[in-house]
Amino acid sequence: MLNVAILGSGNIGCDILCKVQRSAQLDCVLFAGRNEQSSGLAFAAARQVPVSAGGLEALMQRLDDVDLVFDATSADAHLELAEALRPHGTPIINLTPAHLGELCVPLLNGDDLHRAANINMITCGGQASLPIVMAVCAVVPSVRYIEVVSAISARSAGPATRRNLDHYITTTEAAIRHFSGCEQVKTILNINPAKPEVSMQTAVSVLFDSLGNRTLGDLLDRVHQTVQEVREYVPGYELIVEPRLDADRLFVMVRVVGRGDYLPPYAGNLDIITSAAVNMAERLAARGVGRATPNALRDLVLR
């Protein structure tokens, strides 16, 4: 069992709390924000969770009781948190779009990061697209361009999301380059005001030189397998356009319907990143990460 703290009392923090309380491996010992009137703090208090409006200062006072911190604040605030925790070795799961720490998609590298001091969950677009991107790259050997276009409901894009759009773009593109090795990458995010609200959809387009000796059937099999593996921790992840080939262009689209833990199901963009973060914490719990390993973490250099 890991004792976790959640920093940030907005939508993402509240959704993480719901998922943590459902987990048999995680226990929330502190839920901290900065606004005493925050509805998120009231929500957590109603769930019998220790809360504080003291933000980072409150966390530092309780740090001896905390094995792991979920950071659901902002890219700028994350830099302050990471610097404060570095001497103590308390691992962070970073849900902000700050480009800091080990880039993580649980399906791709979640079991390799048990010694990481700072685990970067990238962005919702990164969590939705990268499993598909890597499924394609595993079959197609000569990818030369990757484009990811995500659309989310305007009602699921809160003030923090809108303030961090530049970080979203740069972090998502950096993650796609990191995992795929392809340098030519473009990321687009559309905030859709449609009523009724639309669920998150992510389209992946890939340009390549040749399929070599592989077939469209190979691609279909790999993509279907990947979607099923993601669904093990994001149940609302689904393939809505199977891989389509048009000369040297491949197109795939997925949709994410949220579990409706804190926000409505159309907020799949929040659900996929909080689900991935909690799954990552559970993987760390299974590896015994926590207060037993602070010395090993303390000397790691944040990237």
Contents of the next structure:
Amino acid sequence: MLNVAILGSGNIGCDILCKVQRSAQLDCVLFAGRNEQSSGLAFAAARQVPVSAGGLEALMQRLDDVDLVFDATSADAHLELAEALRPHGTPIINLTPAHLGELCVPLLNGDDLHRAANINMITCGGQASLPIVMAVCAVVPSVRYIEVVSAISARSAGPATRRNLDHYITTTEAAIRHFSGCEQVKTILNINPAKPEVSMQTAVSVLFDSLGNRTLGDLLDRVHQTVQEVREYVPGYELIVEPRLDADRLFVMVRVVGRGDYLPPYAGNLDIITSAAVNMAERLAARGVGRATPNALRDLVLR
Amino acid sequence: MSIHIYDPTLRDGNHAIGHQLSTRDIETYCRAVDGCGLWCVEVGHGNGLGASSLQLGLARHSDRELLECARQHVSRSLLGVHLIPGFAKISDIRTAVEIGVDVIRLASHCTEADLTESYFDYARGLGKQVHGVLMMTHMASAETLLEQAAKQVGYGASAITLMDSAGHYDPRSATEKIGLLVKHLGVPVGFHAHNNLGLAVANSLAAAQAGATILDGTLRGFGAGAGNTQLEVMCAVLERYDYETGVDLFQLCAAIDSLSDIPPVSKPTLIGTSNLISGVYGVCAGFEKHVARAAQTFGVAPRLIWKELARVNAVAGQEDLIIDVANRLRKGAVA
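The structure above corresponds to the form predicted alone; please give the structure of the form predicted together with its partner chain next.
Following is the full complex, with the preceding chain placed first.
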């Protein structure tokens, strides 16, 4: 069992809480925001979780009980948290647009990050696209350009997302470069006000030189398998346009229907990044990170 | 009354030829029209800075090449750029300013003005004119448009342009929407029409009569779908109504006649039946080529694709949705 704290009482923090409470390996011991009036604090309190409006200070006071922190605050606040936790070694999973921490997609590198002090969940578009991008790269030997286009419902894009649109794009592009090694990368985000709300959709397009000795069938198999693997931690992830080849161009499209935890199901963009974060925490729990390791070690050193 | 004439021939027109404008086309065009009295000439990919992509169409030249070429050959008109946050990054503004653009137009879907805020924050301090643009404005009420435009003014827009991106307006809507903004906004208001219903000049005139002081038009109507307001016709009509545009109509006509071998003139735009239907349904005019391609690939009538795109409220930039829609129509999965 891993004791987690959630910092940030907005949509993301509340949605993580729902998922943590569903997890058999995680227990939320603190839900902290900075605004006493925040509806998120009331939401958490109603779910019988210890809450505080004391933000980072409240966390620092309880740090001995905390094995892992989910940071659902802002980029600036994240820098402060990372600084404060460094001497204590408490790992952080951050969902902020701060350019800090190991870029993480659980399916791709979730089992390699158990020593990381700071794990960055990139963006919703990154979580939705990167498994597909890497499935394609595993089959197609010579990818020269990768493009990822996501559309999300306007109602699922809060004020922070809107102000951070440039950040969203640059972070997603950096992550695609990081994982694929392909330098030519383009990301687009469309925010759609349609009603009824649209579910999150992500289209991946790739330009390549040749399929080598591989076939479209290989690609279909790999993509289907990848989608199944992502579905293990994001149940609403689905393939809506199978890989289509058009000369040197490949097109694939997925949709993410959320579990409807804190926001309605159309907010798949929220669901996929919080699901990925919680899955990452579960992977850490399985690797014995948390209580059993850093805190116990620390006790040993102190004695 | 005086009207600033804004000419996006070399930007919106790029849609009409799959973003294949060459630097030679740009040089030839800019040389020809620079002395005609146009207030500003806009250059770029059809969807603006940073938009060259598989989703929207790869441009023949980079933004930098297009703008550097234009900068070299435009001196009497201002040089403008259009950009849509989400396609463009803030660093694309930096590139444009380094090259020396004069006017930056920051655009969003008509109900999502707050997406432009951080881009305004960056652009405002650069000593350029920064305008706000709302696209697909037939999809929102006059009151909503006023509210969204006021946000952009709050972020620092020194003018606001409403785009009828789907060519769905009639003169009544132009009068109502432009009129309300002119009355309450406190900054110059502009209008950008498309000609899907054959009303672009009439709608632009109605906008002027309602108080718009910036009007967009492209040479020979060169542009997305059924094309834009035909610049030279609009200028002639405005003259008849005693507006002062600063454009020398005869010189502009002479320029057009000299351009027979580059796209605005060599590739005339007309209202095809697919454009007419997209105008009726109110779907983004820029989708035309993508719809035509998807219709052929999936063996589905364009009309059905337009209808379904309207039903799901597709917004500008969602070209990927066209493939999804055509794919579903082929499978009979649409109600």
